[in-house]
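Below, in structure tokens: the form predicted alone, a single chain.
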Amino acid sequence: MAPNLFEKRFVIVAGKGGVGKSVVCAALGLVAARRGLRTCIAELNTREKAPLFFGKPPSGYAYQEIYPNLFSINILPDPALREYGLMKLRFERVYKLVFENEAMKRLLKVIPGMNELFLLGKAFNMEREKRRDGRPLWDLIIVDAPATGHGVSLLRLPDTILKVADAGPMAEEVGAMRDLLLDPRRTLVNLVTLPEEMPVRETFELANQLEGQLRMPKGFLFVNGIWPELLSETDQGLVTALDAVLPPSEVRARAGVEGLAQMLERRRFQEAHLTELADHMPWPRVELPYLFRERFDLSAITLLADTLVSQLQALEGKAA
């Protein structure tokens, strides 16, 4: 059964670099803004993208808002690091004799995985933050994972962590993170993908491992780049035959042809992409249009995500 992704407070997205994660956070991100979420868009340690496609600038490691009820921010190493240590030790002082002296600095800098556990910090920190009067400081948080490898790496990391330090301070806070990873009520996976040979093959072993390992629940597969069905089989046939007949002095028709027969090759050699992954992924899936266009505004995320909200209601449909 489909889940509804927008009862969750911590839904990543994740999957291979170049597959379009950030666009589907974006339009996430705005679906869930218009029905009166509260949501933050959390790049980790990147080049942003969020703020861009709101016609804003990056923000760096600071919440901005970028639609009214949809924020952004990109979380750094050092900056969560002493937004944590001055959580703990609570005072300026103490956090620079604790964090800023050459040692532990360097300590910090030869431990794996420690940067990328502050940025996993940061995220599952702002699913605890709260408002003034108590409630959730966020409705909905969208992670916009690092590409496979690192992803995985990312949210194996509390694991990891809990293999070596079992007690104390840091594996409470390392376990709580486990907890919300792992936590049904409250988190999301959903893997993205183009229907191209390598991100196909990549999101088969990144399905496995979350199903697998990681025991995270899983959400939607996110078919990114679709091109469109232009003609029925026997209008394509009336495209090559064409194709054969015409003279080489009609040049206009003939480029408007070759480029219609290649429109229609691009999109045959999707659709085999697309059947393996409904033979051999069983996810929840929503497809997602190629856009041909020059750059991604407000304009490209918005008709991302009125085509997410028809999909998704009618996966929704389907359930029920």
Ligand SMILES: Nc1ncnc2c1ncn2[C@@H]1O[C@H](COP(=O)(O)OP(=O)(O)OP(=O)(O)O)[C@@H](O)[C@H]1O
Second form
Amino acid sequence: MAPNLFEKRFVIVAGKGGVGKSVVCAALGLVAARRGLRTCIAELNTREKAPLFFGKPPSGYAYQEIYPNLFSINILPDPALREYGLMKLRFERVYKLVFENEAMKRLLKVIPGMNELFLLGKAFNMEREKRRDGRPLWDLIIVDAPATGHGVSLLRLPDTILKVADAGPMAEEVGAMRDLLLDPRRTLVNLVTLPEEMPVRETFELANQLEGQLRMPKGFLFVNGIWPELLSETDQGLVTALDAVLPPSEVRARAGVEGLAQMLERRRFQEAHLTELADHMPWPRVELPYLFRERFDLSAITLLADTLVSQLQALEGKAA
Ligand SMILES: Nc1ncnc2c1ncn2[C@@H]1O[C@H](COP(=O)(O)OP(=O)(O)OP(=O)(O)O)[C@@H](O)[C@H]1O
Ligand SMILES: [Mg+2]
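Structure of the form predicted together with the named molecule, given the form predicted alone:
Next comes the full complex, and the chain you just saw is listed first.
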């Protein structure tokens, strides 16, 4: 059954590099914000995309409202560590003594995964951050996870750390982080892919890891970049027929026909991958069209958001 993504507070979007994770985060964020959820897209130590889609400048490690009800932040390791240190140690002076000590700084740099831990830690803190009146600061946090390999090690980090340090304040903190990642009431992991060879392979692998070792709550599979069905079957037959009879001297007509044939073939390749995904991955699936755009701006995100809404409704209908 399809889960309700907008009832969770910690929604992770993962997938191979370049498949459209940030685009999907933006579209989800727009849908949530329009529904009145106070939403924040958390990018993790990357070149920010979220603000750009909404026509805003990058804001670094600071919440910026990029659309009514929708915010974004780029979680960077240094300020995340500083914030964490200050939160735990309370006093700037003590913090400086501990964390700005050169030896300590060097130590933190060489402990593997330490930077990532602070990235995840900030996102984790966002989930429990409260407003003055006690309500959660965020109704929804959308975590734009790093590309596959990094994403998995990031999500596995709490487990990895707990294996070597299973007692003390650090273990308590990391344990709570792991609890959040495994909690189906709050957390949902979604995957993004393209209907192409490599992304589909990596998606299977990622899904295996999520279901196997990580055991995190499964959400949706977003298949991005789907080409339109260009022609009906009859018209496709006409293209083939034309291709056979057009003489080589008809240069422009031939180029047109060959271009069309190429596009049809691409769409057929995609269909094969879509079938493969449907056969091997029983996740609720949302299909997003390829948009022939020069720039990915608010109008493109809006289009994808609208497609998303109608497909989520269809999935809810199916589940009901
Ligand atoms: N549906 C689509 N139609 C056309 N182009 C798209 C679509 N989705 C994404 N793109 C293009 O692909 C680019 C990469 O998308 P995006 O930044 O969301 O990928 P990503 O998975 O977040 O990449 P990275 O792993 O580098 O963070 C976008 O800037 C956009 O130009
Ligand atoms: Mg991205």
